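Consider the single chain below, provided in structure tokens and representing the form predicted alone.
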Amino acid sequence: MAHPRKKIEIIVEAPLQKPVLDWLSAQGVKGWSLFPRVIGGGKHGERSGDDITRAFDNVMIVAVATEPVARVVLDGFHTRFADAVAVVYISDVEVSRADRF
């Protein structure tokens, strides 16, 4: 049996990796996954992935969560990151393991 949830996808700069990654689970996000030396382009200008430093990299953190948990994460992350750039955004997905999410 399939159940509705949201998925939520963050990219935001790697040196915000972890502070991002605690404050989704201050929030109620159960799991996450990461992907890292996320490559694209945009208001900024290019990540190429390739900074020796990676202190220019982005990262993407997946999650998915209940609806509540994922409105809270989108209404709440520019403020709590107000100077990040970053990008939030939710789709819906459905999972068949609702206990963990």
Contents of the next structure:
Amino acid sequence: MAHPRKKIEIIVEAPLQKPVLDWLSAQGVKGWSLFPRVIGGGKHGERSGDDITRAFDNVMIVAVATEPVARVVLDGFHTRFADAVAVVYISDVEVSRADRF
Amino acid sequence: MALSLSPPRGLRHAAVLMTELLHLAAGNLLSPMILAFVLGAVAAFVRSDLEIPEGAAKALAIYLMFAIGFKGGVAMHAASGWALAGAIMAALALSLALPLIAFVLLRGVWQQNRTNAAAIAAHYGSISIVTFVTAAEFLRSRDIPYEGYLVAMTAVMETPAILIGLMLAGGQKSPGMPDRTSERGALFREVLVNGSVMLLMGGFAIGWITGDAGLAKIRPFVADLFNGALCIFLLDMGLVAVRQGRAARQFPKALILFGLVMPPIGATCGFLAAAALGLSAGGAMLLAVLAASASYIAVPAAMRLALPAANPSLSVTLALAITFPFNVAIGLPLYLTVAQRLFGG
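For comparison with the form predicted alone, would you give the structure of this protein in the form predicted in complex with the partner chain?
Following is the full complex, with the preceding chain placed first.
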């Protein structure tokens, strides 16, 4: 049986990876996946994914959570990480094992 | 009275010094290592698709750091531990003084805000291991010896400047950063056990323990292959430096001068420390290089974590695209000429 959940996707500068993951866990997110060296471009210029300094690398964190948890993450992220280079969004998904998320 | 047609003595002295410097500079610029750096820079400039895969560059960096640490340790094998203790104290003193000088200049002369000045100062208080490795090879190719414990100084000088930079920033809080204490704790742990410090100190310890017998076992790897590996690494650095310079479109032109002025100021501090330690000309030159160089590997990521309000493209562009090429192309022969004048050899 399918259960509605929210997918949280966070593209954030690599140096903040650990603090962001710690914070997600503290907000009630039970698990995550991470894509290292995410290439992209935007307000902060282009990010090539192979930066020697790591200061200009991005990672993408994907997590699935209940709607209340996802809302807390979406509403609180840019307050908690005010100066971070980051994009955060949530979307609707369905999962088969409700107890995992 | 007969007029002498020869120039005054001071002028002749300056001319000899300049000829020596130009000779060294030409020899440096035409070395395979520097030409490989130029090749990388040209490739990036013409927007070639040439790239060194990240994993390969990382492996080369690990190799270079282990090899330079190991060779420093072997050189230390016969030396006294007291010399090492003095060197570590001097390294700490430089790590404290250099960011302060950079900070005062950036605030007073270049009118940078406190946060950016502190972040840039942290980069200049730390060191560039690639510049150091290139300088050590520059000396080796000229058969100029240097004290092995200089390698330990590189490891000591990697990280204290990060903490000084944070203090200079005034312990300011970014809005919504409530948990700075634990973040700083994480930062301290990260800088103290970061990979390059572990490799340098670990390689140094292994070289110190095993000495010449140890070197004999792995010489083809740590000595014979070294220059070739350094060539490819510097090629990558050429690519990275030019791409970084190009990426920083908003970089204030006036700040370029800081990237060129700070290295000789740092080198001067390095020479003062070298005089206090009684180093040889080779050792003094290497210490000047350490003090003149700026970090673009360990510090940028640490600053993003600890001082996120600072603009990283200012500090990284300065350290990587301006100071690094300056030191490698002009700084090495310049610092060696001065070191040989001041410290003999």
